[in-house]
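Just one chain is shown here, as structure tokens, and it is the form predicted alone.
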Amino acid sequence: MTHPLVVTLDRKSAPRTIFAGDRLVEVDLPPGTRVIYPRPPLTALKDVDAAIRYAINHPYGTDPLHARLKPGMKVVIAIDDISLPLPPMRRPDVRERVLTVVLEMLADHGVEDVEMIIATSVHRRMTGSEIRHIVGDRIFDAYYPDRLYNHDAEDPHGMKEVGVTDHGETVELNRKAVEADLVIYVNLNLVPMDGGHKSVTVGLCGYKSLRAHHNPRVMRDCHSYMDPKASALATSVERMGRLVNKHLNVFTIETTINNRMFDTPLEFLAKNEDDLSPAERAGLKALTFTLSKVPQPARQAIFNRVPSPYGVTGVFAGETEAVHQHTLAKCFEQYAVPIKGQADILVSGIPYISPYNVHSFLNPLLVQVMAQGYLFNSYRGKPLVKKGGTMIITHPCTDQFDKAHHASYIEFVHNLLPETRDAMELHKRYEAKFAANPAYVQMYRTGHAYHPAHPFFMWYWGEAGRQHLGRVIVVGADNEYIPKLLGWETARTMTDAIDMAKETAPSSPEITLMHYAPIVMADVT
């Protein structure tokens, strides 16, 4: 018996409607195709503030937060950045709620030396208005910018080495955190690869530490980024995090949310197309038609207009690893759907947003990250598609970049990829040179650009999928150049793409559609 969220299409089934960037497209799939739908949103906590107070007063594996405070101590609070969650959360963001409770407790115990750092690692600096959205007006007005600011991984005086692991991994973190009496990390966990030791060890580090695990060798040894036990990346970060916690006094606060990405007018996007009410079917048709007619900025504005009404499903506090076990359990409860058997052909729409393009365009390198990185890796157990199988995606692959956010991406895509797609070669020949480029570094430190090493990391992010998949076919590309540059084939329609994929598949291939968004993961046996 199959799971109720796994639907097998027949000849009477309606077309499926899936994302193609910031458009929606109807696709006809052959009878027998499996469609995997997201789980309904978990029930949200009724009193989030009470849950926060309970968590920090009843922590896992350590003393309550109040017992670790004393007057005159230096406290650094590190906060997850704009890459979490996707899309951004409707105000009040749960990070504001946690910070409000924590800051009150610090004040009650005479702790006045408090600084808050947005844990951006090598992501772009957040703008003031973006930080205000996360922390709320009262905290922003009281602390920004002197005591509430972005991490700077390239500040020559702002980083300090903590040590080296027994695997030779150098741990270097923000000096303020290293020299603080207590580091409190405020996390908002979206998927299982977030949180845990990654919060402090990656969020507050720089290039010297990232290159220990953000490299093609480690990424090729990851067997699902979403399953920490099978991820060489998570294993490396865990080693480094344990070293951090030996030297720093860390108190971890993690929060989980449900997958209610779309507010009431758009909730039908998560439903089985055969189960839509007449009103929902009309709404889906109207939205699909509108998105096909309006220009790209208007399409992006439609999705950006209303932040997501996520519900908070859990708050856990205490020792990092003890906390994270509870966070992971809640994540998998929300996302994991049991699936029997791998597919020969995996179909997936590519949505308009990734962790690295909030408030900007999903450029071709990030389309690659979504396809061969995040969506390919949305499994536990076995990959959803067999070794050598085909992944079919829908996206225009437009040759467009945000010059303020992704300046170094442009050179990477247009100058380096035409030379080679070999991640090992790119790593060896160009990464260090890019990472030290003074113009790009300046744009990262004083503008809102991603670090110059970031496009390399994004290419490596697709490495596990690139090594596993036999072919990637993109449907609906508006050019041939970008798909070819990425090593992909193109098809005009989904029917054409399925026919192409069948040429290298077994007879009667197993075809599976992962129906994003919201987020869904496959537990494959």
Contents of the next structure:
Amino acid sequence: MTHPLVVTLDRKSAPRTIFAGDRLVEVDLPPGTRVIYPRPPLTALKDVDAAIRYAINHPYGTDPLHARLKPGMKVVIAIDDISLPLPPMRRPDVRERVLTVVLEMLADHGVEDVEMIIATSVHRRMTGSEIRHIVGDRIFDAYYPDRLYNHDAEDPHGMKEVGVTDHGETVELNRKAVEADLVIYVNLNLVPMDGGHKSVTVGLCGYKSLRAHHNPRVMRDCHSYMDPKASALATSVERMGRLVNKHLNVFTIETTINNRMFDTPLEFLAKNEDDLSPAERAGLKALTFTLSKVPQPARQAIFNRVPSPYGVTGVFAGETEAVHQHTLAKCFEQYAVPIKGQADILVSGIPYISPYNVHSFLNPLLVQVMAQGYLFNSYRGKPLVKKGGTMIITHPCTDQFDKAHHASYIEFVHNLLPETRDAMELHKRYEAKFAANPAYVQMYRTGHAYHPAHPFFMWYWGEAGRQHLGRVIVVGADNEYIPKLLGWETARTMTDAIDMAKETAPSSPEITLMHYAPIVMADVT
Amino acid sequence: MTASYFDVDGTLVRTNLVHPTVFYLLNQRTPLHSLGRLARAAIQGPRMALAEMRDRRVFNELLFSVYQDMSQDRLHILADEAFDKVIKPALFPEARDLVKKCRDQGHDVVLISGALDFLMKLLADHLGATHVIANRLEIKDGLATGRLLRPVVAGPEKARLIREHARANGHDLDHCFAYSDSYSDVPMLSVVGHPAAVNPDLRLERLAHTYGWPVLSLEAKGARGPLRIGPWRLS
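Now the other one: the form predicted in complex with its partner chain, given that the block above is the form predicted alone.
Following is the full complex, with the preceding chain placed first.
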């Protein structure tokens, strides 16, 4: 018997409505298509503040936080950046609630030397208002900008080497954290690839450390990114993290949230189209129509202006690995849907947002990250699509980039991809020089741009998917050349795309639609 | 090997050509001499403003004509002080780091500026730049004539000088970088493979966005202080 969240379409089924960037499109899929829906939101904790206090007073694998505090000690608190969660969380963000409790406790124990670092790694610097959104007015006004600031991986005096693992991976971290008496990490764990050792080891590192695992060789060896046990990336980060925890005194606080991405009146987006009430069906039609008519900035505003009403489902604290086991269990409980058998053709709508375009446009390189990176990797066990199978996505693939956030992406897409799409070649020939481009590095340091190594990482992010998939077909692209640069084919309609995919699939192919968003992961057996 | 070409005024420092010139005018033999020179410069003001809008080269020539009859000794003796009091405090906080980053990449760092060569050499030494292409005053009998030696470093001429410098030093322009704040430097930015707009004016920013050139700021992640010439606060 199939899981209730796996629906098989028949001739009477309503068309499915899926994302195509910041628009919604209705698609007709053949009878027999499996549609996988996200799990409904887990029940949220009733008293989050009590859960936070309980977690830090009853930690896993270590003494309670209060027992590790001494008057006069130097404490660094590192915090996850705006890339988590997606979309941003309605205020108060759970990080604000954790920080409020932790800062009170530090003050009560005479700890005054406290600095807070947004653990951006090579992501863009967060703006003041974004930081305010995460930490709340009171903390922001008291600490920003002198004692609450963004990590800067290119500050010539701001990084310090911790050591080298037995696999030759160099661990270099933010100097303030390395020299602190205690590092407290406040995480918001959206998906299973977040958190754990990745928090400190990646969040506070720079290019020198990232290149140990953000490279095509390691990425090809991930099966999948969302399953830490089967991810070479997670294994490398774990090795480096263990070295970090030998040298640094780290106290980890992780939080998990549920799948309540859409508030009323958009809740119907997460539901089976056949189960919608007449009012919801009318709402869906109206939203689809509106999005098809209004200009892009208005579409972006419709989705971006409304923070998500996530509920907090867990707070865990203590020793990094012990904590993370509980976090992972909660994540899988929320997202994983058991699926029997792989598909020949996987269909997926690409939503308007990724971890790397909060408050900006999902440019073509990020569309690739979403398709061949995140969505392809949303599995545990076997990939949802068979080796050599076809992935069909819906997205306009508009040749548009945010000039402030993604300046280096433009050169990557338009100058390097025409030379080669081979990740190994890009890595060997171009990465190091590009990553040191002084102009782009400066934009990362004083502007709000991603580090110039980031577009390479984004290309590698799609590497496991590229190696596995036979074809990617885009439905609804507004141009031909961007899909071609990415190595993809195009089709005008979903029906055309399915027909094209069938040409290279077995007869009576298994077609599966992953119905994002909210987040869903396939537990494939 | 590659090179990074930096415009200076507005790009690496907040001052422009006028600030050091005013410093020199204010530091003449006597206050009366200073007043006389300032008055003559003020009379030229409207012509300079017009030239600035139409042709940067003509502007430079008009501006540097106020140095006429200043002795070479005075120019050089005051240079250190002009650098310390006018240019150095106006350096953008991140300028030195950017130049260092370029040097770390093995780039030749070339300052290309309409400012005077002896001041630019001091700046180059301070920043660790390797070459200077700047305007030179014509000197006769130990006195400035008020004219500039050819070529006058301004506008499209900067592009030609960069090409010439790259050829002479074996740099492939496709791999070279150029940085400027001003739309008047579009020719110089256009000859290299990696142009960047730094603290750009509106027209350059628009152009940079159109062509996908990086737009960067050399301001520190904080506020800027007032601009001074000696004891005078300008902004």
